[in-house]
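Coming up is one lone chain in structure tokens, specifically the form predicted alone.
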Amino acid sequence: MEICRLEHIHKDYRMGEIVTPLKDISLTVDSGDFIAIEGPSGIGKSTLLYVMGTLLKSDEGDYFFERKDVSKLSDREKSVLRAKKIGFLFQDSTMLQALTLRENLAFSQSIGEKTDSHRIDALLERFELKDRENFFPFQLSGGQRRRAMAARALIHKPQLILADEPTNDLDEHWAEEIICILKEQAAQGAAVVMVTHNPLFAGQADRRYRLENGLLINVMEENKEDPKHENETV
């Protein structure tokens, strides 16, 4: 089932000179997809996720979510869409400092108009944060905060999960565990789009792209065509 579709997306930034991180991006994301997007810092990967999350409007092209034209939605409708159907795991995400970890999860859950304490308990256990549920964000370590933000991204069972370098600030065990959890979400029917600079983690995705000169390059197709990669597992 199609979750979202980008058609010829183009985005410019004007910072003294015109910078074009996205030139002609077309991509269809279906339920169960686990997609990795690679590329160096500053190339436009986060910009692409912001467009997909309806947080940023493209200058040209069309974006459809569940076959609805996002450009036709009001700001309120886009807010509801984000709250109910999109999970964000971004590097600049923050938690409400006046609320405990459990309260942060409950608040995020309530925005999506769902209340399920069992879901909160399950995620706290899954991310090994149950003993920190009454801690405030400033009392958590960097790795614990990253895991808490991952739990928050999943609290309302989103249809689309957008993960921007989700393994940052994590040790090797938890970096691998986060990838495992994202794969589990895809296996359960969610669509996952992950930005990463780590080729090992990217290699675990079902579909793998590289953002280059504003275009998405299908790494798997590229490797099939290149004899040097014919014996590699992607």
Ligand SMILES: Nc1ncnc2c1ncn2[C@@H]1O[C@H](COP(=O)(O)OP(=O)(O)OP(=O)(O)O)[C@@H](O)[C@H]1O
Second form
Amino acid sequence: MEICRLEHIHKDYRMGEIVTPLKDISLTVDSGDFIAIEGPSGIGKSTLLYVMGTLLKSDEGDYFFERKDVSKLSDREKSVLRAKKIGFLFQDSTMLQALTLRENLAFSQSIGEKTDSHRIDALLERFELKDRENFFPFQLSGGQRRRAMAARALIHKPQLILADEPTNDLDEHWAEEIICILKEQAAQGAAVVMVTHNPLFAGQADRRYRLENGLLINVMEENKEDPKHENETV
Ligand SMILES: Nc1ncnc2c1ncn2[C@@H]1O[C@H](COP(=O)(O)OP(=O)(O)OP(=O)(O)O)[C@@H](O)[C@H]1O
Ligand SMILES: [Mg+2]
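Alternate state requested, the form predicted together with the named molecule (shown: the form predicted alone):
Below is the whole assembly, all chains and molecules, this chain first.
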């Protein structure tokens, strides 16, 4: 089942010089997909996730979410869409500093108009944060905050999970665990789009792309065509 579709998306930033992170991007994301996007720093990976998360409008091209044209939705309708259907794991910390971890989770849940304390408990357990539920964000370690943000992104059972370098700040065990949790979400029917610099993690995705010169290159097809890569395991 199609969750979202980008068609010929083009995005410029005009701050003095013109930067074109997205030149012509087309991608269809289905329920159950686990997609990795790689590419060097500053190339436009986060920009792509912002467009997919309906936070940023493209200059050209179309973006469809569940076959609805996102450009035809009002700001209010987009907020509702994000609150109910999209889980965003931002690259930087975005928790509300004046709320405890548990309150942050409950707040995110309430925006999606659901309250389910069992879901909060289950996620706190899954991310091994139950004993930190009454801590404020500044009282958590960097890795605990990252796990908390992952829990928050999943709190409303989103159809689309956008994870921007979700393994940042995490030790090896937790980095692997986060990938495992994202895979579980995809197996349960969510679509996951993950930006990562780690080729081992990207290798675990069903589809793997590299963002380059504003275009998405399918890394797997490229490897098939290039005999040099034949014996690579990642
Ligand atoms: N709001 C903005 N206004 C102007 N330029 C921007 C804006 N946001 C991003 N850029 C520029 O667009 C380019 C792509 O940025 P983006 O954050 O998408 O890169 P990235 O691939 O996510 O990089 P990283 O791996 O470092 O996170 C960068 O050159 C950045 O400076
Ligand atoms: Mg980024």
